[in-house]
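First, one chain by itself in structure tokens, the form predicted on its own.
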Amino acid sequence: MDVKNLHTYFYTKAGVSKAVNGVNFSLREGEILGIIGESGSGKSVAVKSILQIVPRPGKIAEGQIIYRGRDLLADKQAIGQVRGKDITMIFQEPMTSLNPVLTIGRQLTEGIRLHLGLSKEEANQRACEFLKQVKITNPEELLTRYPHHLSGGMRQRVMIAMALATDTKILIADEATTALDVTIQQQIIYLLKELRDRLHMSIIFITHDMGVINEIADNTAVMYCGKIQEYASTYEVMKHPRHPYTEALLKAIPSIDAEQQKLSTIPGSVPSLLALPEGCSFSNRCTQCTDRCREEEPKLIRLEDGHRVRCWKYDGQGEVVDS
């Protein structure tokens, strides 16, 4: 799948909030992406606007998402064909994503029979299976439950078996594991590891946690105020950060090495979408701004070794890819 050149614009009563504001990402068979940002950098709204499932006053403005030779915004009928079925996604707590009036088995099939057009029984069956494949020893019992008869990680695993049981190609994973405890959090982590390589899927997970994605994805998108401002391998996105943004979220990390250890802040706070600065959108946060950084936006800028950084320090290294 290739994401290009997504702009998702609110349009309130206090101006256009601009949430994504010209991503570009590729996403190929097999690959964990993580995108990563705080609360407001535009993360979630960029996944939901794959699926065309942005709220109200929420629009996807201009861009294209090319899934299989198809672009999915363009084509009307094509996101209905692969929304819940080639492209699944699910959400931070699954009791709101849960119907807590319907028993699991019954929202378990619902898509297995909308998509593949088995019967009852057959459903039924196929979703024990995935139910077993994300660890659930009793399968055939928790059919008959509720949501609330769960624990967090079980609803969990129960989403993740309902978005895989239509054999999907890409899971969109939004803070899948903010809500659960760290243990729990981590045997989540390993499951969709295990699972990608398994079926061959390719996940987008999306979180606000550095730690997570440096447990979980192959390469990593850094989003600031509707931008990707860095994008490389995770590797090198965590040893080698390009960009004043990412150093500065990386040194936010409390570290196991120093018994007594002042955790570093970044100054100022992130800029209202409906009145972005001129320049760097991180300009009034960045110890390394200068004037150029206030008066102009730095393009998106590929060095040498593949590593994309949005910053003026890199201006003349590489090569612009995108605006």
Ligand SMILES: Nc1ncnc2c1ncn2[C@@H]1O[C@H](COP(=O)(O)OP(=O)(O)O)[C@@H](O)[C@H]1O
The other form holds:
Amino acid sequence: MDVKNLHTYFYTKAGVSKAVNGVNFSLREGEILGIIGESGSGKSVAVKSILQIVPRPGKIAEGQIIYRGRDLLADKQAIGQVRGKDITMIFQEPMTSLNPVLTIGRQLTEGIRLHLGLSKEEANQRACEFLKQVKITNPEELLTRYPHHLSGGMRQRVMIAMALATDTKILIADEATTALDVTIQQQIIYLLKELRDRLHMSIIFITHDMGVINEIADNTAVMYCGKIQEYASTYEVMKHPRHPYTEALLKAIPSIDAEQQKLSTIPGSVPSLLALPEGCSFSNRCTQCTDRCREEEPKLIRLEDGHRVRCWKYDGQGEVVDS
Ligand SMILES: Nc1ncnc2c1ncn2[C@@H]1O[C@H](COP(=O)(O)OP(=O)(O)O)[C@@H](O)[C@H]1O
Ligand SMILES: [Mg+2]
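Form predicted in complex with the named molecule, following the form predicted on its own:
All chains and molecules follow, beginning with the one already shown.
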């Protein structure tokens, strides 16, 4: 999939919020792409734009989303064919996607029957197979349960099983492990990696936790104020961060010191999208800010090693790839 020049704006009474303001990225088969950034950076709006489920008053203003040769934004039929099938999304709170009054079995088999055209018994059998794939040990019993009987981690597994049931090619996990405790989060991360290896599924994994990105993603895009500020292999982003924002995010990894449990955060706050700084959107918080940064917005450049960064520090050191 190729996302090209994506712009998604919210048309509010107070003005136009450019939540996603010119985003470009590609996702290969079997790739896990991490998207990281503080709350309000535009991560969710970007992926909701892919599926065209941006809530009002949001609107995709511009861009292309090319999936298997078709532009999902231009081809009305195409998005209907892939949403919830080839491309599925799981959220932080799976309860919002599960129907509380229907059993897990009913919800899973309905999708399977629709998608694969199977009888009830066949669909039940398939459902059990998918639940086993997400490491649920007692699938027959689970099918009889209602969503509120399940823990958060189990619900997330059910959501992943549903995605497998429709033979999903791209799974978008938007803060899907954020609400889970650390052990369960680890299990889900391990499961997603295993499914990628076995089924060559592509995954877009959104989080605001650098530690989690480090564990799961092959490549990482760092988002801030609706734009990608840095993009490289996760190893490169972690070991040789180039953007001051990424450096700050890495420093903000919570210390595991049990006594302190102090979450260091980046000083200052994300500016309102209605009052972005004139130049670089990070300039008001950046410790390396110069006059130019306050006046002129940097373009995204590709450095010699392929690393992409949007910062004046690297002016002239690479090729401009994106305004
Ligand atoms: N329903 C909405 N109405 C108005 N503005 C919105 C709405 N949802 C998101 N936005 C705007 O889009 C920005 C990015 O939101 P979002 O993509 O949810 O951030 P993230 O997922 O990175 O935390 C928000 O800071 C806000 O300005
Ligand atoms: Mg979000």
